[in-house]
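The chain below stands alone and is given in structure tokens; this is the form predicted on its own.
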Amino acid sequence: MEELSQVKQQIKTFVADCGDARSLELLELLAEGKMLRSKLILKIAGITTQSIELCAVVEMIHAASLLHDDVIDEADTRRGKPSINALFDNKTSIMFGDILYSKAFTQLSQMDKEIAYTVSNAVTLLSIGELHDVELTNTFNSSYKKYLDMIDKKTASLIEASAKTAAILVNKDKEAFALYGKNLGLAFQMVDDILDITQDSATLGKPAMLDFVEGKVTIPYLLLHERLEDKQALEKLYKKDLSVDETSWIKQKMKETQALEDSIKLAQKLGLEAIEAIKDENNEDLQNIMKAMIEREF
């Protein structure tokens, strides 16, 4: 997408401003994602000036707390890539991190004063659901309310802001693209959620099943916690480097249990309000992003 390489620019742009090298070097060697918000920003307010720097914002603020998260997870890899505190250290990531929030927030302090509103809450949400995700991998949490809380804010809450804003920019139904993105976001981070038990690790490019080892109690999990009797066989194995028996045995249980299943269809179910809060607005786009996300082959 050509509007993508003008969000990268803009990023480089605000960078270069702050006048540091250093940070244009970092810059340079962070892996590229997917630039899922910028591309759902795009599609709801189309490539203006406005649309662009907002993208990039959300961009920087998106990057800096995947530096954060990559020192919080002790990861060496991101995307494939070395992660910063890997080729570095972690206390690289953590400032390199906060200069691309503090710059982003000074090119929000630019901005309408209710989009600037709306994207830093965004990020106060997003630092508490990740300060309730380290929080969670404490105990095994059976509580759904607290997952979909803490996903909900850590990774829902900038969606939502970036559809919302985008609304916002060009005068369309801000609520509805807000719901939108946020049942987006709660899809996304559960269909990831399943992927870490369907998928092998080759797909993944990580460990499969590697969630629960690092103590996530996902939402399939919840699901098979509620509807086992014997609900200690799995709470044992919980933040336990699982042998392949152990890894087939949770995989026959999810199975049986329909826990799988129903996991996928909560996914689903919610794409699919998704898809309907903006069904007035005939964005075919739109309704293809969730479409492929929740129709995927799992």
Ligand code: FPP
Second form
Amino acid sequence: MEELSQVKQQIKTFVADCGDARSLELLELLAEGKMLRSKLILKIAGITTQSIELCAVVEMIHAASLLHDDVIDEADTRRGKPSINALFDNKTSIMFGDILYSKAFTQLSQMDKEIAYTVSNAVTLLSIGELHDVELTNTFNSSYKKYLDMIDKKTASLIEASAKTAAILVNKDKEAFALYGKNLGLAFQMVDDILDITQDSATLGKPAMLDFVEGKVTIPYLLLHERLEDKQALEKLYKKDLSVDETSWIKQKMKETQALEDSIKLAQKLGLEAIEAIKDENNEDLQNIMKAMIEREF
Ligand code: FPP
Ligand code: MG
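Form predicted on its own already given; the form predicted together with ligand FPP follows:
In what comes next, the whole complex appears, and the chain from above leads the way.
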């Protein structure tokens, strides 16, 4: 996508504006992502100076949140490359995150008031979502409501804000696009949670089946726990370094109870609800974004 390189260039320009060579160096070391939020914005709002700037702001906020998240999660890799905290240290990752985040907000303050409000409010939700995510790893969480609320804030909020603000830019139905973004975001996180179980570490770019070891009771585990007669058998493995046998036991039980299959169905249902929200908009590309995301290899 040619327009995504315009977004990357805009991010470089914004960081160069900060007047600090080290920040530009660190920017070069960030692994490239899928730029889902930019794809959404550009599909909804088209390619203009304003939409490219909005993409850059959202991507910088997203990158900042990941720089902080990798410190919080003590992650060594990000998208298959060494993370900044692994390459240097936690301090560098946090401070570079702060720079990207602050510069993004400086740019946001120059934009339309409703856009600035929507994006900045999403970042508050994102931060609350991260707090809840971490706190939910203290003890085994068996509440679907808490899980859903957490992924809504941690992941869906910024995707929702991206779709909504793109619609605001071009006077489209902002509420419909917000709902599209929210459901897409929820489905996106659920797909991520499923891939943690179904894919190998080479494909994931990080160790496989790490979520449960880290204390995250994601959707497939929630359904499995609900359906197991011997719930303790699963609870005993919580936050443990899993042996090969334990890993296969979990996978086997997920098959038997259809916890995995139903998690996939739930993500697909949310995906369909996303499409339903914008059915009047006739935007095939947006439907394809959703489909491509849902159909990532399970
Ligand atoms: C990745 O989750 C983390 C997020 C989507 C949000 C992180 C948010 C913060 C750290 C709040 C601070 C925000 C700013 C802007 C500084 P994950 O750990 O489940 O996914 P992963 O496997 O990709 O790490
Ligand atoms: Mg993480």
